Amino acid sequence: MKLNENYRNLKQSYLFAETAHRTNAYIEAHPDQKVIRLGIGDVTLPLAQSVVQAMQEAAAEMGKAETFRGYGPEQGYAFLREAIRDYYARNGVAIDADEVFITDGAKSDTGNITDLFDQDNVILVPDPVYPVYVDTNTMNGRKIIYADANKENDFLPMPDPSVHADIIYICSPNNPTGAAYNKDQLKAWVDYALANEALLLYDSAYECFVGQEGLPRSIFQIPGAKKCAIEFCSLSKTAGFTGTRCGYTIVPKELVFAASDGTEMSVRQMWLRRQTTKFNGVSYIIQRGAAAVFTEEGMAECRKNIEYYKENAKIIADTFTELGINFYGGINSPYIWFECPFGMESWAFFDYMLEKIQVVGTPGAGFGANGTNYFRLTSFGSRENTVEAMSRFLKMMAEA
């Protein structure tokens, strides 16, 4: 029997276990100190009534015999399918409900993707990234090669002509930087991915929160991005479904790539089969709750929690302002992301912040090189400690 030796190649542990590891030590050391986390992209609000209601009727359907139902459709129930591609359709995107494939999260399915390419496949992903990208594909053993995230660029960095990638791994509005593409970058994109013949694999998990006019919700209202493109979505952020899992898949029937003898293969009947073999489809009182996000009454409710963390955003943002840092993010995102005061190094910064006002958040070197001396914030803790951090943040940098 032979492991998998590429797990050797992994970081000790995962960013955010590690987070959560030196702050519940610091919490067990001082129980008498209120710690607030502003670290793990956590929301808050509970779930829209609606959506509650909705999951309610479903687990009441389940105890009857005429409306109890077992086994799922794996690719997920034409109700919900249909209703994510009429969302699209409000959005000015056109897809198919065949299209759509309902998941347990946008997280699950950017790893699990990888199940369909050769390990030889050249993965580009930027740097900073959302660590579950890299993580994934060092499993496989694949080559990772990074496009500069920085300051320079604010953090959007744009295709190199002179790389060549056969994966690419876009997340915008981004995490961890907040920073957004528009429709001529993501066109550089599209445009990139065609004369390479590359997949791109776009994550739209915070699509719901961009608000500037003009900055595009999907991949797919580039042109030509239905032949290179795969997106993922998760109703975490969108609905609050962090505790109940669901999100989708959008995997476009014009996607197909040859094969080494020639022959065209469909990405999405490929994907089908993966779903099929290894999925048993998210359950059917989760798919009735997620379908409510989707109607008049529920998007309601969900934009106006989204308003909430928006705001909480702004607050923090603000302060940053006031005091001359330099962030990115909080307009289109839930993240804020600033250079480290006093030069320090991010992880150095975590425990200073910790130790000094007992307030968590995520060190950038936790994404990549280049978040080295950058922290993340996210505005999902309730309004009272948001406004809170932000009190205990100025006087950290009034007595320094």
Second form
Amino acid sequence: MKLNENYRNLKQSYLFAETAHRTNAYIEAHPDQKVIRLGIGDVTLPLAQSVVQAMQEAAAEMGKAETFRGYGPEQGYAFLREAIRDYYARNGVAIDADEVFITDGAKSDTGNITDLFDQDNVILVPDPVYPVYVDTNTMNGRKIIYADANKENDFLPMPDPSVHADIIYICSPNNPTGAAYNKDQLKAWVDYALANEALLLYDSAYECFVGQEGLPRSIFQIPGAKKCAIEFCSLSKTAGFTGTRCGYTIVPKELVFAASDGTEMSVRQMWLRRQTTKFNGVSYIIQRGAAAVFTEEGMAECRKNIEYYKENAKIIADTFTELGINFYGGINSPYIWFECPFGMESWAFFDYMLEKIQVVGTPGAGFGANGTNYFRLTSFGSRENTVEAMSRFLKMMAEA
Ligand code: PLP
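After the form predicted alone, can we look at the form predicted in complex with ligand PLP?
Shown next: the complete complex, the earlier chain at its head.
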């Protein structure tokens, strides 16, 4: 028996396991201190009432012989896939319901999609970014190259025509930097992918935070994208489904690549085959709750929660503006990304903030080398905690 030794090339522990470990050790040593967590990107507001009601009704259906359901379609129930198709149509994007795949979240699918690709592909990943793209390809032993995101390019790296990549991850609005691409910038990535016969894996988990007029919320708003892109989305941030678990992946029928013998292979067909083999679908109850998100009432309730988080982001952003600290994000994103004060390295700043003001954030180093001197705060806390954390932050800076 031989193990997959690529696992030895992974970082020791998942980023959030390490921040939790350090936070818990601090709490144990200082049980009387109130620690405020603005670190992990988990939501805090409860589910919308229309979502809860839909799930209760679905649970009741499961308790009656006439309406009980067993295994559902692996790709997801038509009622939810059609609701998502209509949601895209309202945003000006035409997709078919059978291009939508319902999943238990974007984390699974951004990781599982790697099943479809040969080991020899060169993977291009922005640095910094959500760590799952790098980790899942490292597990498969693939070659990873990086697109540097930094101050010089406002954390929005653009394609370099002299570099060839086969698979490109894009996360917009970005986790952790909060930076969001405009249409021209995304068009440059689509053009690059088409020219290189490459595939774009577009993670739009934060699309619901895009507020600026004219900014795209889907890669499929860009002409040509259906020939070169898969889009992953999630209800985690849109509707507070981090614990409920539901997301969706759009794999266009136009996405076709030539096999080594020249035969055309449909990526959608391959993904369908993969899902029907390895996945038995999302629970009916959850899918009913998810469908309620896309109703007029559900959308309005979810919007209210997003506005609440955006107001928290503004409170953080205003504090940083007041302090003259340069930051990114916070407008089209729940994340605020800033350069660590005092020229500190990000893990050192994590410990410093925990020690001085008992506020937990996420060290930029956990998202890539370009995050070494940066730090991420999230707006997913309560209003009270966000205000309190910022007043502690102001005090910390005044006393430094
Ligand atoms: N993609 C990005 C960029 C994320 O930041 C996250 C979660 O924080 C996810 C995907 C995971 O989403 P889900 O909860 O749907 O698995």
